[in-house]
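Next up: just one chain, as C-alpha cells, the form predicted on its own.
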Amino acid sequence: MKPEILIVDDAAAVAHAAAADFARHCRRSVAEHSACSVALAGGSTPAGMYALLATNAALRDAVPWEHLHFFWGDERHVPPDHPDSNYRMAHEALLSRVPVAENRVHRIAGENPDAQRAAEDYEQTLRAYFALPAGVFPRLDLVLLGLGSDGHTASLFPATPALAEGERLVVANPVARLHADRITLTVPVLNHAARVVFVVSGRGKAAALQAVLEGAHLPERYPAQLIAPVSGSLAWIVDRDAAHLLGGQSAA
C-alpha cells in the first residue's frame, strides 16, 4: 500500500495534524474494538504533538483516554527519571495530563543494567496484554515514529543487528557510534501495527526523508525504509522544511 504523505507548513503544524489523526485513528479502534493500544515514540517532534493532545482542549477532549494503553517503541538504556529517557519525555509531555490510568502505561523498564533482560521482559510485556501464542506478532492499534538525519526509526539504526531480527518482538540493540545498547520493538512488531505514522520536521531531516523516500532501497544505510506494514495504512506528516527535497509533493 502506498504510503499517505502529508505536507504541512511547520513544526507546529506538525504537531496539529498528528495529534488529529491521533484522536481520529483512537476513536476508531475503540469504536471498532473497545480498545487501543499505542506505541509512542521519543523525539522533539512526537514532544510537540503530545503536549497539543495534553493543552488543546478540542483535541484533548477527542480522546477516549480511558480506553488506551500506551507501549514504546523505544526507549534508552538509562532510568525512567533520566533526561534522555522517552518515557520521562512522554510522561511530563502528555501522560500525566490526561486521564490514564497507571497500569494502562506499560514502559520499557530502561533502568535494568542487563539491557537484554529488559528486551525479553518487555518483549513479555507485549505477549501478556495482546495473549500471543508463540510465534505470533501483536497488532498495535497505532504506531507513532520519528525519523533521525541518519534514517534510524525507534533504535533501529543503521548496520545494527536489530534490522535483521524476524522473530523476536523486543531487543536491545547495540549501536556502537553511540557506544550504548537501545531496547527497541523489532521490524516484523512495527509492520503488523494497524497504522504506523511517522512525525518528521526539520531541514535537518530533509536529505534523510528523501532517502526514505524517494532514494534506492538501501534499508541496511535507511532503517525507515523496512517500515512497510503489512496489513495497515502507513502516513507521513512532515513540515515544509523537511520535505523541501521531495519531488512531486503537494503541500496540504
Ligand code: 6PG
The other form holds:
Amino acid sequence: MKPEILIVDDAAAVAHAAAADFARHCRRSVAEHSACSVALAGGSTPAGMYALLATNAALRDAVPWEHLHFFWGDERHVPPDHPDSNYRMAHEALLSRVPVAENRVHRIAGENPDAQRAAEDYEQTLRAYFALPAGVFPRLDLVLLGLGSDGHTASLFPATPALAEGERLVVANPVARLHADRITLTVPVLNHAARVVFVVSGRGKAAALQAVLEGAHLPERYPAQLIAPVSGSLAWIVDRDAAHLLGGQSAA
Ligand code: 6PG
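Can I have the other form now, the form predicted together with 6-phosphogluconic acid, not the form predicted on its own?
Whole complex next, starting from this chain.
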C-alpha cells in the first residue's frame, strides 16, 4: 500500500493532524474489535501531539481512552524518571492527564541494568497481551514513529544489529554512536501493525525525509525505509520545513 504523505504548515499543525488521526484510528479499532493497542513514539516531536490529546477538549473527547492499551516502540536504557525516558515524556505530556488505568500502560523497563533482559521481558509482555503462539507477530492497532536526522526510527539506527532481526519481537540494540544500548521493537513487529504513522517536523529532518521517501533503497543507511506494513496503512505527517526537499515542493 502506497504511504499517505500529509504536508502541513508547521510543528503545531503536525501535532494537530497526528492527534486527529490518532483519535480517528483508535475509534475505528475499538469499533472493529473493542480495543486499541498503541505503541507510542519517543523523542521530542510527538510531545506536542500527546499534549494536544490531553488538553484539546474536542480531541480528548474523541478518544475512547477506556479501551486503549499503551506500549512503546522503543526506550532508552534509563529509569522511567530519567529526563531521557520515552515513558517519562509520554507520562508527563499525556498519560498522567487522561483517564487510562495503570494496568493499561505497558512500559519498557529501561531501568533493568541488563538491556537484553529488559527486551526479553517486554517481549513476554507483548506475547501475553496478544496471546501470541510461538512465531506469531503481534498486530498493534497503531504505531507512532519519529524520524531521526540520520534516518533512524524507533531505536533502529543505521548499521546496527537490530535491523536484521527477523524473529524476536523486542531486542536490545547497541548504538555505538550513542555509546548506549537502546531497547526497540523489531522491524517485523512494526510492519505487522494495522497502521503506522510517522510524525516529522523541522528543517533538520529534510535530508533524511527526502532520502527515505525518494532516495535509493538503502535501509542499512536509512532504517526508516524498512517500515512497510505488510497488511496495514502507512502515513507520514510532516511539516513544510521537513518536506522542503521532497520532489514537487517549492524551494521555499
Ligand atoms: C527515540 C525515538 C526516536 C525518535 C527520533 C526523532 O527514542 O528517540 O524513538 O526514533 O523518534 O530520534 O526524535 P525527535 O522527535 O526528538 O527529533
